[in-house]
Each structure stands twice: as structure tokens, then as C-alpha cells.
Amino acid sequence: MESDKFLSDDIVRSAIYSTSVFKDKRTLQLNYIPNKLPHREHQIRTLAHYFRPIFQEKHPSTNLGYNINIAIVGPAGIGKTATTRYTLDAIQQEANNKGINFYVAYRNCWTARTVSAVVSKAISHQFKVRTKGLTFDELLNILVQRLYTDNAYMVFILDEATALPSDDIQTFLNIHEELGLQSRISIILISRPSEWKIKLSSAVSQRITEVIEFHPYNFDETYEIIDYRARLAFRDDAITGEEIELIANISYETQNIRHAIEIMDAAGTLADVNQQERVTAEHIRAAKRNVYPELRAEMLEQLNDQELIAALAIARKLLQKNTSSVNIRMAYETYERICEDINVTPRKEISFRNYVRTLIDLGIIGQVTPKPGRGRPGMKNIGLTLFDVPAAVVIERVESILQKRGYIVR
């Protein structure tokens, strides 16, 4: 019995100090900004161009503002979000050289979905301040006066945009018509095309200043991208171009290279669980089997829990039902059971049908609309389904941030 002890510690010690397939591993996190962003290069100075008046004012002692309201608009996973966050740290960092007080505010929308959460939380971040219970209007309040003593510009970064209701994206964008010259608040919209047409290029296209767009890669410079990322992340006789270039067809096929960076490190942790000494396309392709770029994990992880159990159920009924689509009524009689397998009180369908709809706004939940003669189009006759991700991986991926949330999950 002894001795199985000391196998078992044995098969610890070789996982954690076993030699590694990884560099630096942190560089293939989703929120990470590399040094350099290939291909990029227009968006970046186009964006960085209109901050220059804050660099050749003279900041006079009368606080005159400046501010900006620019949409960043492009599909899924092709660098919008790390892009603008890259050149805007660049601008603070040159404002600090300067002297000059340059706020940034990064806040990505479904983790803070109203326009005073998204407010509440700079304030208390920049300056240290309790704003509990605060109104968005005495939010906005200590924030311009907090502004004007510091003789300090904010920047707010509203990525995944069409979260926030859109009336207060128009009170977000309407700040500078109420401040006039004083305000030192400027804001930058990210968003998909479909929803930046849908959603918010009519209600709010007379407040933005430029619309800075991103298109996919082509495929050199997927290639491009990609070889960067991994001469980042792996060490240099554990990754070989072949396996690069079968990362970038499959990018480029997706036309996504956050899926690349997620196969990459997938690939790259089932080399070291195995103690092999390189990335082969055997785990290449593995991993690509259990990467869904529709299905991202920070995209799951900032729903709610009613929310995610709404997911749950859908995708239960799918597998259990072995058919293409289900209805609202069949999910929602499903999301009460599981309400009560996990000791949660379910909510009264009107609401079950808002969180469907997020769902389906964020692409994790499709919609089948109903064929002629078969009941007249809206929520309660559409069909729930999943286009991309089968409903077993939707089911392992939701019961496991449930359960990390405390709930008993069977």
C-alpha cells in the first residue's frame, strides 16, 4: 500500500516538474496583448489619430476638454478587442511620459450590462471610491468632477457593445452634448457587423466620429500571425512550421485566429500530459475536435446563473430528444426541472424568454425560424438549437462552471 503511495507521488512530481512543450504558456490566454499585432498597422494609427489633440493642447489651467466617440466593428476573433486595447495602452503610456492624466477604462459588456455598472466599476477602480447604490446620474457626476480636478482624460471601452440596452448607449454617447466643451469622457464601441447594423448603426450613428473597421486575414498573413504566437508560446524545437502552417488552414478556415490560439494551447497541454517532447498534428487535430470558437470560455463564464442553466436546459433537450431543434415551452418545462434538481427557484417564463434571447444574441443558442403554415413567426414558435457545438459539449461545458459556482449539478 506503501508503495502505491510513492508511485502516485511519483506520477505528481513527473506532471509538474516533467519538461514542457510551453515558453511562456500565459501568452496563448485570451486576454493577453502581444508586443506586436501584424497587419494591424491602419487600424492602429487611424484610432491612435484621434487622441493627438489631447498631446498638443497645452492643458491650460480653464480645463478645456476633448472627447471621441469611434466604433471598432468586425467579425468574431480577428483582433478588434486586442487592437484597441494595445494602442490605447500605448497612448496612456506616452500621456504618462507627457504628464498628462489619461484614463483608460476596458469593460467588456456582458459582465457589466448597464451603463452605471460599466461607470460604477471606473469609479472605483481610477479613484478608489464606494459607489454602491449610487444613481447613474451622481455616478456621472463624481466622475466629471473627478476629471476636472485631475485635469485627466477617460476612455471607456465598451467591447460586446450591444449588451448594454440601447437607450443607455445613448445616454452614454449623448454625455458630451450635456458637458459641452468640458468633457474629458470619450468612448469606443466594439462590436460584430450583424449587430452593428441591427443594433446600433441607426440609433446611434450621428454620435460616432469614425467607424474603424476590421476584416479577416488573408491566409500569409494568418500564417504570419500565427508563427508569431507560437515562437511566443513554445520553445523553439517543440513546434516545427508544418504543424504552423495546419494551425493557420484551419484559422484560416474560421476565419478566426483566437480558435488558432485556443488549438494551439490545447495541442500544446495534451504534448505535456502525454510527456511528449513536441506538438505533433495528431495533437493538432485532437485538439481542434474539442476547440469551438462559437463556444468561447470567457463568453460562457460571464453569463449568469440563470442564464447558463437556461443554456443547460436547451441543450439537455436537444441530447435527449435526439432532434435538430426544440421549442421554448419543452426548454423552459426542462429549466424548471433543473431549478429544482439544483435547489433554485425558476423564474416565470416571460423571463426564461430574455435569457433565450441573450443566448441567442451572443451565438451560443440558434434560432429555427417556423416554415410557412406552421404558426406565425416570434419567440414562442422558434426553434432552439446549436449549430456549431454538439449539445453534450454545451451540457460538460455549463454543469462545470455551475458547480464552480457552488451548485450541486446531477
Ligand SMILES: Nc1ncnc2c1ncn2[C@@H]1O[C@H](COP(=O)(O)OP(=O)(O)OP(=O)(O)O)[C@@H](O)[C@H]1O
The other form holds:
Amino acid sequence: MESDKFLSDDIVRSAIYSTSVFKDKRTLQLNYIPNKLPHREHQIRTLAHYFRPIFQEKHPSTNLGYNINIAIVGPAGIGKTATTRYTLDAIQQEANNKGINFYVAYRNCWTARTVSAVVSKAISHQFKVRTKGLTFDELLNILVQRLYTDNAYMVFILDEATALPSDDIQTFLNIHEELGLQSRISIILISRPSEWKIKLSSAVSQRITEVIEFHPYNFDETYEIIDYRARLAFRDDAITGEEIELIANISYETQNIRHAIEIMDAAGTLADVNQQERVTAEHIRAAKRNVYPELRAEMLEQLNDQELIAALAIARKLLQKNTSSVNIRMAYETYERICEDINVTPRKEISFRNYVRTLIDLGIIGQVTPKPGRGRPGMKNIGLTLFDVPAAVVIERVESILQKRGYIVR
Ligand SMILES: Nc1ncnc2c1ncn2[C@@H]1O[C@H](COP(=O)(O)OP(=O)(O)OP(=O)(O)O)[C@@H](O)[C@H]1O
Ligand SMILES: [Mg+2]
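If the one shown is the form predicted alone, what is the structure of the form predicted together with the named molecule?
Starting with the chain above, the whole complex follows.
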């Protein structure tokens, strides 16, 4: 008994203290912002350029405000978030050096659901005032007053902005109409192209001064970026150019740098767990099978079983029909069939619609409104789709979660 325990302790100790292939694993965390963003110089410059007036001596900032609304649009995993945060951090730093009050409120809109919630949180964080129970207008009043008294500017970065209701965003963008030149509030919206086009651009484009587009990196750029990130994360002798090239190839194929970052993390962890000193092609291939960077994976884990089955039904129907959208009726039939297969009592269609509504609100499922003349708008006629993520990937992910929860999914 005793000796068994010592044996296990040894395993634990050697796992804790054995050497790791990682030099700094933190640099692979998804919110880590590196010191350099190769091949995003143009976007950094463009973005920074818009804040020049704040730094110009002649800017009569004591009386006048400065504001700008910018949209950052581009597909998944190519540095929109990283570049925007990097640039605004650097601007804030420079403003600090110059004694200019420049505040930045970054929010991923999946965690905030309404503009009021975003503004409320920003105010309580920045000015340490209680904002509970205040209306949007009251919040704005406080914000405007505070910025005026502090002679300060505030930039809101609304990341994944399409998670917010678009009329909510519209109201927020419209404050410049009321405040005019006095406004000291700037807004940066970040979103992916299909979501931008479907949910936002027509509603807000008039209020946007500049759309900064992000395009995927070419192979050489991808390689260079991944090489740089690998050097930050791994010990020098733990990974060779060959393995980095393999990762670059995978990531270039999906046009997504997050893919590479997640693979490096998973492959390095595999090497460590197996007590190997180097990351091998085998680790990389094994890691690849578990990584879906396009998908907002953490969101899926939070769904209940019924919602997951609904998502699975929509994805399967999309794949089976090979079309860009399916209607709720078709999805419901597939849902009933899946329920039967996995031994779950199907709920009524009305409940199913609620699950779908939740999936839409969370951005897991997209909706396309029917063209005029093709029936009344409303839940019955909307098309259900997946934005930017292949149906097969959603199916695989959802099935594996259901399996983990004990269902036998075929
Ligand atoms: N030029 C670059 N140099 C170094 N790292 C980069 C570069 N571009 C992207 N990355 C890294 O790739 C990952 C994905 O980037 P980011 O999170 O900014 O993508 P995104 O465009 O915001 O994607 P999504 O639409 O999914 O939110 C991050 O870890 C980021 O640090
Ligand atoms: Mg992002």
C-alpha cells in the first residue's frame, strides 16, 4: 500500500518537474498578444492613423471632442482581435506618455449581449461608479460628463459585434449625431465578413467612417508568423523547421492562425505528457484531430442536451442537402429522427423553435431572412445556416459532446 503510494507520488513529481518542450506556454493562450504582429503593419498603421488628431498640439481638445467609428472585417483567426488590441494598447501607452487621458474598453460581445451591458461595465471599471439599474441614456450621460471633466477620450472595442442586436449597435453609433463634435467616444466594431454582411453592414455602414479589411495570410507570411510564435513558446531545440512547416501547411489550408496556435499548444502538451523532449510530426498530426479553430467551441459545451441535438439536426440537414440554408420544418424532422436514434423523447416543435432561437442568439446558428415575396418573415420562414464553419465540423464537435454525456450517437 505504502509503496504504491510512493510510486504514484513519483509519477506526479516527475510529471511536475520533468523538463518541458515549452519555454513559455502562456504565449499560446488565446488572449495573449505578442510584441510583434508580422504582416499586419498596414492595418496597424491605418488604425493608428485615425487617432492622430488626439495627439496633435493644435487640436483644441479642451472644448472639442474627437470620435471615429471603425469596422474591422475579416475571416476567422487572422489577427483582427490581436491587431486591434495591440494597436489600441500602443496608442494608450503613447497617450499616457503625453499626459493625454485615453481610455480603452475592450469587450467580447458574446459575454455582454447588450450595448447597455458593455457601457455599464466600462463605466464601472473606468470610473469606479455604481451603474446597476441605470438606463442606457443615464449611462451615456454619466460617460459623457466624465469624459468631459477628465478631458478624456474613450474607445470601445466591440469584438464579435454581431453578437449584439444590430439596432442596439445602431443606437450606440448614433450618439455622435446628438453629441456632434463634442463626442469623445469612438467605436471599433470587429466581425467576420458573412456576419458583417448579413447582420450589420446595411444597418450601420452609414455611421462607419472606415472599414479596415483583413485578408488571410499567404503561405510565406503564415510560415513566418508561426515560426515567430513557435520560437516564443518552445525551447529552441524542442521543435525544428520541418515541424513548423507542417503546422504552417495545416494552418495555411484553413487560412487560420489560431489553428496553428491551438495545434502548437496541444502538440507540445502531448510531447510533455509522453515525456518526450521534442515535438514530432506525430504529435502535430494527433493534435490536429482535436482542434477546430473556427468554432466557438466553449459555447457548445454550455448548451443543454436538447439545444445540442437541435444544432446537430440543423448541421446534418445542411450537410445532407448540401445547401446554404434549411428551414425550421426540415430541421425539426431531422431533430425528431436523431432523438429517436439516441433514445431521447423529442420535444414539441414549439420547444424546438426556442432551442433554435437560443442557438441563433448565441451565434452558433445563423439565420437568413427570406427574400421579399417568399412568405412572411417569422420563425417559420427563416433559413437556418452556419456562418463560416463547415457543417461537418459542427457535427463532429456536437456528436463528441453528446457522446461524452453518455449518448450513443451514430
Ligand atoms: N501577424 C500575426 N503575428 C503573430 N500572431 C498572430 C498574427 N495574426 C494572428 N496571430 C495570432 O493568431 C491567433 C488568432 O488571431 P485573432 O484572435 O486576432 O483572430 P481574429 O481575426 O480575431 O479571429 P476571430 O474572427 O475568430 O475572432 C491569435 O493567437 C493571434 O495572436
Ligand atoms: Mg477575434
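Residue numbers count along the first chain shown, from 1. What we label the rigid core is the largest C-alpha set whose atoms superpose within 1.5 Å from one form to the other. These numbers were taken from a predicted model, which means no experiment stands behind them.
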| query | finding |
| --- | --- |
| Yes/no, Asp341 Cα shift of 2 Å or more between the two forms with rigid core fixed | yes |
| Per-residue C-alpha change between the two forms, Tyr355, threshold 2 Å, rigid core fit | yes |
| Thr135 C-alpha relocation of at least 2 Å between the two forms, rigid core basis | no |
